[in-house]
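The chain below stands alone and is given in structure tokens; this is the form predicted alone.
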Amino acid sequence: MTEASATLVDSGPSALGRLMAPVSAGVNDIAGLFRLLGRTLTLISQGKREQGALLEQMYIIGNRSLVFMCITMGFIGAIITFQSAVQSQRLLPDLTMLGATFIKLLVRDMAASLGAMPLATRVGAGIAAEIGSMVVTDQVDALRMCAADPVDYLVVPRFIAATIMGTAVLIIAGAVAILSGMVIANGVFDVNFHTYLNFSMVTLGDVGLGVTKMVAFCAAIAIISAQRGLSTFGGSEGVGTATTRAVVGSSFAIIVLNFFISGLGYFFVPS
């Protein structure tokens, strides 16, 4: 055997390892992900929480995020509204159903999918870094030595606080997307008030399909962040990395349920 086609074999084991390697990371990332979440749905109804932990964290998530939820949602729904206008224009100059066709969009997708990115940002950030700063000063392992459990401690009262006040907040701010929509179409292209609000298109089916993406949204975005921030290693650096990946984690997890959530509603709530 030549020492070239030697190296070749040496080689091979190693290279293939290489590009097995973020594949088995990424399924045990998903693994410790879905742990969590079991083990944090087993401790909603057994756990003890400390006393006024969960309306704190109520507080933080939902109140803290609504005025920054609602100038965001308020400027996409004027955006989108004018948007859709100027197309509709081109084909036919009827804008009467501008409003009830921008209402079906938003209560079936666009409040829980467009909502639940800014609101990744917000939330999935401040509770990866929160248990991150708390992982990196030891504070989770006082905890431990305490005979309290961090998942009980930490993560249940976040988890619930995130995945009810969040979707709160996205209804509110889907709320004023519609608002800003109908100022943007009353002033820029003269569509009565009454004419745009509209909510003939929308079923029942469509609220049932919204609220349950915002939910699984939500709870997404407080379970990945959770993870993030108990894995953090190294010190600051670590959980500003944390930090990175909760938010990047979120999105993508929004993505891939909104996929699957619609693929769902398709059969069985059809617009």
The other form holds:
Amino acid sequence: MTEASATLVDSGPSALGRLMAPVSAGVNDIAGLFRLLGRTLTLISQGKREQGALLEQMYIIGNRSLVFMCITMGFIGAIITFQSAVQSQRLLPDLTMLGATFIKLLVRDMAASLGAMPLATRVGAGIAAEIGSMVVTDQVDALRMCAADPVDYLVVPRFIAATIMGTAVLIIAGAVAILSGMVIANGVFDVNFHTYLNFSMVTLGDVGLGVTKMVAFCAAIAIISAQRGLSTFGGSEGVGTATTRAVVGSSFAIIVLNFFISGLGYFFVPS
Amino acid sequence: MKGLSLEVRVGLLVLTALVLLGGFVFMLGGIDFGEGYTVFVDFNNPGNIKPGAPVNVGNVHIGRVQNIEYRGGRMDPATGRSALIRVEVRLDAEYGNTIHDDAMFYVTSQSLLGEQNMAVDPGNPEHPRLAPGSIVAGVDPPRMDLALALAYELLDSISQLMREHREEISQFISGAAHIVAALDRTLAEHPDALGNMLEDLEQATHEANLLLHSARGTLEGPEVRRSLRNLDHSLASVAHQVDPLLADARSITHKVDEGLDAFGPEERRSLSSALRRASSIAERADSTLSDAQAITTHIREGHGTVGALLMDEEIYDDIQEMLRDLKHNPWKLFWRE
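Swap state to the form predicted in complex with the partner chain from the form predicted alone:
Now the full complex is given, and it begins with the chain already shown.
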């Protein structure tokens, strides 16, 4: 072996190492998320809260997102109802169960999963951008220098606020989706309001499953966005990258969590 | 809203969400604060009804299905009836007086593809009200699944038949097509004949109608009625006499059977021998009679001495003259001139 070739071999990682690098990075990323979640839950259990910061975050995450979420879910409800009715009419011109099936679907899954997606863009991006900006302007380091835990100071209020207010917003937005669907069904397809508002197919298990998904998705959005914000580097460009990663990671987490929670729901809360 | 504090704004949003969630749970009907009573409905096939399904009279909600119990068809001593499924139904108390003990409970659906519910026909108002805890028999819904399964089996059999006899069916259809084609050709070639045929047919139908009309008139006439009445009377008489006659015949047959039974084997042998002898005697008598008939014929034809004596007029005259002469001259009997 010549000296040059030996240098080449020693200078970079092996082929297997290069192949496994993304996997390793992904595993480290997930491990970091779970570490942050564990740390957050530990701090929450210790019960030390700054009420003002929590209330402010609840207002920003909840109240400020409400109109956006209601409009978004209103349109989603109208579109799904319209398309379901059109497709149903091709098979059978009977729309008496349109509302019942749509409400069942919305309560069990779509109010949580479809609602959490726009919530991730609104709340997740905000959390990641805010924390990322503090990281690149060294405010987080300043907190550390003041012996303040950035997780306790920045992540815990946002996690609690996002979990509570995100769930509340998703419930309200789900109700708006039902109402918009009802209006479309009545206005376009002449389905009576009482016929549409048929809750006979919905069970308490469906409601429990839907609320569980909402809580899980909102918590995931907060943790992933905070983690992306805390891992920001490279100035304003890094903040933009962190925001994008927060939205992508939150959306991906919503889909994966939906798969697993729906799978568990299939066994424990059969539809 | 601008005058409200941050706490109030956040609190309002959370409260709204909680009210919506609570209202939703309440609307699901899982929580019932009203008074009610429970009745049980037995089914062998309650369809696809589930706990929580509404119970309606017409389109009015009067209760809800509480529970569905599998009984496995075992006999209930309280009702003396066996049922596969027992459905527990909770009815609202305000409708209790309108549901009577002859009420009918049946499973139906809101629409063709709709969720199934239980419908109630309240029953006759003159009957007493359905008591709490009563067990009634429900009306089973039609088994569409069974009908479909049977239809599937039928279609499968037809399909198999057609597969196995594809050639025969093909030939049959081909033959039928030929026949239709030939008929079509014939009709096209002879349209007048078809017209004539139809006219003849119409005429024949008309005449048949007339014939039937006239036959009906004849049959409904007084002679036929009288004949039928006489026939009816005769048949009635015969029917009246048949029974005694049959009884007599039966008695005679019985007696003959008894008589025959009285003969033992020895007597039957003697009877057989006597019959054989009688037959022989009859043959011989027949032969003797034939001989006597031949002799008589011979005599009647005037053959032989006796024939000549009886049938010859001249001999008869000679004998008569001789007897007259002897009467007048008896001495000639002893003395010859």
